[in-house]
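In structure tokens, the next block holds one chain alone, the form predicted on its own.
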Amino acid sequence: MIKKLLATFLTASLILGVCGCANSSGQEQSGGNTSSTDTVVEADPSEPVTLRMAWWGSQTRHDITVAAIELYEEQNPNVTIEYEFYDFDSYFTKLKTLVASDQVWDIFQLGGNFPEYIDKIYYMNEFIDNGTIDVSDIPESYLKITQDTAGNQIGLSNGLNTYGIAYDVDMFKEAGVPLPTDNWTWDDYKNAALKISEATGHYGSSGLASSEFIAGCSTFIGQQGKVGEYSFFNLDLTGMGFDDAQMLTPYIQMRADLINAGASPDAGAEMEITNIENDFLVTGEAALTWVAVNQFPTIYDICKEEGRNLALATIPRVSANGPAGSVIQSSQMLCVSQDSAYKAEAAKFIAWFQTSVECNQILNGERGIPVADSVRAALEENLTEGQQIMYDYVTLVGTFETPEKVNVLSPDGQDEVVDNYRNYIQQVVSGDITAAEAAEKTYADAEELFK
């Protein structure tokens, strides 16, 4: 069963200051768990409650999340939260085993791949209706970015987010390469990476790893033609959103050329990148990297301590006057598990995590710009340099023209398409296939999902 979520993006005038998006669809989401069919037993506040929670992320995220949990336990003495944290791949490996054994953590973090786990998510509708979760401080548009097409509240967003290119300003200047503009192109990106690599002996561009598909398929295809004319999958998720597989070829060739020139790490070197904190940009071995912008303040601070100056550029475009390919979305969300014995308690924690100013002064926007008005206002009073850059960047992206509707996820089976795509690029690097053949193979793999 293909499950989908469509996001209708607000006009630039509405999202200029606090960028966000909303869902729109008349179709009902299958799967999941509605509050009308289950009875949630409220925990006795005098009785001890143990909740299990897990997430993925950097060491910084781990440290601040643990500190937030400890604050919650201090304020709620009857609640103990047993937590686990992982890198991205390990998190979902573990989650799959828990799904199979009906032991998913009470509180768990998900992103755009939530349909794969929809049967393990307990919708929050009843907790919002009965006041367990107070959403009066969260704009409706920000609630909708974590709703399904039937309006069920899947979770609460951890923050507003989008993608960008983080780069080392001084490395660009050392190589005599112009700094990126707001409408620079993939050709500009390639030329900058090649020139910087030649001039400095470092990588011009770090690896893209799991983001290679997002950049080269989801984004690159959407940047061609008019705004909203093409998408990798169509809006109904019943087939492809473009007809010519060769639209993929230029990006594949560009990435292979950079790797073969030593201007970007090969597959072996890329495996050394286990999280954003040891990305080659952060270690000083690359001039730029693709980044989810909620990660930017962390790497900005790391580099600043070393006397290095990072900046944030927009995603390169296919053509300078073409679609930006950038949208505002939810970074991740926290969900209540269907397997939880304390669903209401889990919902209370999630509500506190997203709306408590005191909690978010610890979290400090690391997962993205907060969705609660009071939290966002409080944090804006004391933004670090890196956070201010992130806020300004999200504001900028909010001004770009975007399609009225976009897919924020893809059909079941996408993971294999993503893995194959990355392998095809490496086969182009090794000369086993051409970029045109890699494009045809990628298109065929994706099209197969609908047969």
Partner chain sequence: MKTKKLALKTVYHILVIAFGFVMIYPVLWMISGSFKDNSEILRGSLSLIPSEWKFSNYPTGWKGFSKISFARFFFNSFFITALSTFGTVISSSLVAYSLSRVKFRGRRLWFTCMLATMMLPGQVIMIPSFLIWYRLGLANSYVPLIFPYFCGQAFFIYQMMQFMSGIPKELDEAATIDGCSKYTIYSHIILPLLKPAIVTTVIIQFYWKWDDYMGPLLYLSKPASYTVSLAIKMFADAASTTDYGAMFAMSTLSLLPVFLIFLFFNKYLVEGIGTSGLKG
Contents of the next structure:
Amino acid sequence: MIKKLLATFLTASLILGVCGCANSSGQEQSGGNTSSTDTVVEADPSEPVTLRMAWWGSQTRHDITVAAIELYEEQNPNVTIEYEFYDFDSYFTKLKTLVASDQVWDIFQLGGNFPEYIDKIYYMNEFIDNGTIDVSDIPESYLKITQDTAGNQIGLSNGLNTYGIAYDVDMFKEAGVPLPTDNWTWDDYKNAALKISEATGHYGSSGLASSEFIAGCSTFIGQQGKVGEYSFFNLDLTGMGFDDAQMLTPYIQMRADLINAGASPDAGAEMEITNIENDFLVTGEAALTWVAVNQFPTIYDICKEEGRNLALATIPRVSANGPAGSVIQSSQMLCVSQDSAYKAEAAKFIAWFQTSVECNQILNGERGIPVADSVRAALEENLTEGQQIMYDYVTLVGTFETPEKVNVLSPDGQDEVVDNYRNYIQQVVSGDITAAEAAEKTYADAEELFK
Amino acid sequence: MKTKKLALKTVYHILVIAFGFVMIYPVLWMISGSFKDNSEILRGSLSLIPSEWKFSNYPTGWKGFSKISFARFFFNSFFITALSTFGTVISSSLVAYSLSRVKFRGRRLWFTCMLATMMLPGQVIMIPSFLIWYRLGLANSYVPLIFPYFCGQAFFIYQMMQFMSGIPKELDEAATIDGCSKYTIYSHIILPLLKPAIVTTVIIQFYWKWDDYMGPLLYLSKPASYTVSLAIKMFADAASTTDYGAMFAMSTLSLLPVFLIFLFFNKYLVEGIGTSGLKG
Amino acid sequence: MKTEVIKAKARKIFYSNEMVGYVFAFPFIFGFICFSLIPIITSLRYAFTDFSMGNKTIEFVGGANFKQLLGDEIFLKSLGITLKYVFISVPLKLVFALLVAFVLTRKTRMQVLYRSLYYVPSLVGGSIAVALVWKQLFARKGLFNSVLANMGLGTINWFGDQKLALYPLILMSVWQFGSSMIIFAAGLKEISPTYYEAARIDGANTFQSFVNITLPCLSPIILYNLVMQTIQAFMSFTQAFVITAGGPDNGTMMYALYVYNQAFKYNHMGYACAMSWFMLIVMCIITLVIFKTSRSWVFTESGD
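Now the other one: the form predicted in complex with the partner chain, given that the block above is the form predicted on its own.
Let's see the whole complex now, leading with the same chain.
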């Protein structure tokens, strides 16, 4: 399986590298590191160390992460970890305030938007080189997915991940709709959603709003033309990756049509979804939803308990034999903070978190497929059904033809673009503007980021 | 005639009670929700009596999240609220005394400043205040949530001044003749007479502070330091398929201290508000 | 001998009005300078920069932020929504507060209980707990809709329609009329009963004496409540933040919430400060207008 994925990763890593430098244009590239090599304190093993750590996620993630932290504290009695956890939006709101005051948590979680915080990240190379941490268990290719081109280790990946569509098999059958195939199209998707909502009275397609932009809208662009011809933002995050705003129109129109037909939740209903675990798919009120596949095993188990049967399908394509647009990426990573007084201790924890079999038996791949060989091997021995589906799915996506270079990162300020984009869709729904206008506006907002 | 009067009286009471019931219905609904099963709440059941009493919502909710129980959050809230209410009462009464009873140079200016503060939208100063506390390295502490209350709150200074204007000046004069200084007049005459206004301040400041969400949201980041209001929001956001029963249970508990304070001091509430100075 | 003189002098200074005044007023003066004046000035300075947290170099951008404001659709929308919210909720709230306070002046043994009953929403209304209850009341399958459904009416998608979403928030604000009511009640208590007696002798009914005696006597208090409630309504944040997060399509994007988002979510501090200042100016104008017009309707007792 690993081999199959490897090709994807090498390319993905190149891109991560590209972004690492692109973002620091304007500031000195060294922002990440030079200033503080001398400030690293090598802690005496008996000296009490307090590390602050934070992440975002659902209740399941909070519980297992806390359990893992407690295990670490038990094994390292001198270390106390003060943890904080948030939902996605609050996490980044909080992080921004901490960035301002140079008080970023010692250990913090970042995803594709890390370029915005590059100044706050302390590269981990030093710890790898001087043997503070041992990452020999993580294959080179997986280390690379969280490195920049200069080879700086930005963090260690929490796991491999990609987007997919989780769906309720029985609801599809009940409505007499054919199950999704590996290369189903947006038209198939739309028809399925419409038919299911008509036949069952439930939503055809639900969707946690925060993942829809990346999993849907931005993928939609990558699926057009030849493989790798377009992307939403260009590869070095200095501008747009496509020229014609109208390329967005069919997608926006489809979203609005589904909402208008009652086949997708409107703004009021969407508001009730606060995280994947209360998505309408999970509550039994929708037939499908977007997921980052690391979330799949959790919701699979929840639904299984209620006697429902979930499966994973690929993100629909623009045309059945066109590009898939999906890529495997690092779900998130843990980074050491530039503000930390105990950088080495923070790095040690991160390495333990990613490579300890014991720890990962608690974490159980909730953040994605683990990157360390021994951990993956240990977990693969007793996968739950949901995890098996996720592993198979990631393998499948790994076989898709992917562009030579992809970019899974988001530029500084994307939050506002996404918020506006969601509002434009609502305006299309209420008939205030047309889908074409919404596309133009979204494009203009995104372009504005680079001015 | 008498029966008509009685009938009118009855109608009056029925109407007042009926409307009052509608007013507090949402609160009652929340309290009853704390004894209901999650599914019953989600169905939007109108009934105030749970179809099945579920007391376990309370222990479930009390556990809080990630090993921090609500005991901790309640303690935090009490700590912040008690200190800042205490601070408000002391400082506001001092300031109100000086502005209403002592003729010193600059009094008009400071009075105007006080009125201006009362009308100042919090948003204008929210960001810079936040940054100032950060520079001082105190942003992740209770200090920004408590210390400013020891500097007087314009609203309460104003209320107390209104009330003081109803305390006869002759008392001060008599005391001065007896050889009392302004300091003793404050502590021995004004402060004891101010009791109703102080009670009003305690009630209002207590629940404002207890309910405060924005302050803790900005200044507190470690879950162990959260106040009840922040914890409840967190509870609602993070919980898997939000457990409304447990959430309502904790919400109900969170309102309990406010209710108790109110019931305890209730009869002073109207007495403590001076309006005479508003006229003219 | 000399120390005696100094002591006496010190005592004189210590007990002088100036000293006493400043000793007592010190907390406020200190607080005013540190927590109002300095932040206000800082905020004004930031309003002319591109300041954002984490950005070490702050650039002066002149009036660019204010210019951007006028072209910002969401800003204009949120301004409109906030005005709508203020203009609907404040008058309704005051009318309710006054009516209920008036009705409850009737001396009965139940008076205290009744007043408490009506005060409860104000007591708890600002809390997160009640905001969450409100969210649930107006949810798609919430209490309100189940009442409508029971009556055979169609359900209303309160938070799905941007034209409707503001009303649950307005209702919530009006619901909390208790604190204004208490202030009215205190004012009503001070209206001399002789006025009412005189009116009754002249044959006035309750309504007439309400209009001719109660309203004029209360007018200064109405003014006070009006100003305070208007300011409070302008700053309303928690409800929108918790219940709707500003949606749908920014239909409940209260001004304060948009400031918060710009400042802490999008990290445009300079821009957010400019917005705050704009709000300050708008509120000053509105307050001024209220005070100006008040001369024609606030009744001042002569000889005071």
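Note that the structure is a prediction, hence the values are computed from the model and not measured. What we label the rigid core is the largest C-alpha set whose atoms superpose within 1.5 Å from one form to the other. Numbering follows the first chain given and starts at 1.
query: Quick one: once the rigid core is lined up, does Ile362 have its C-alpha move by 2 Å or more between the two forms?
result: No, the C-alpha position differs by under 2 Å between the two forms.
query: So, does Thr238 move by 2 Å or more at the CA between the two forms, with the core held fixed?
result: Comparing the forms between the two forms, which are aligned on their rigid core, Thr238 does shift its C-alpha by 2 Å or more.
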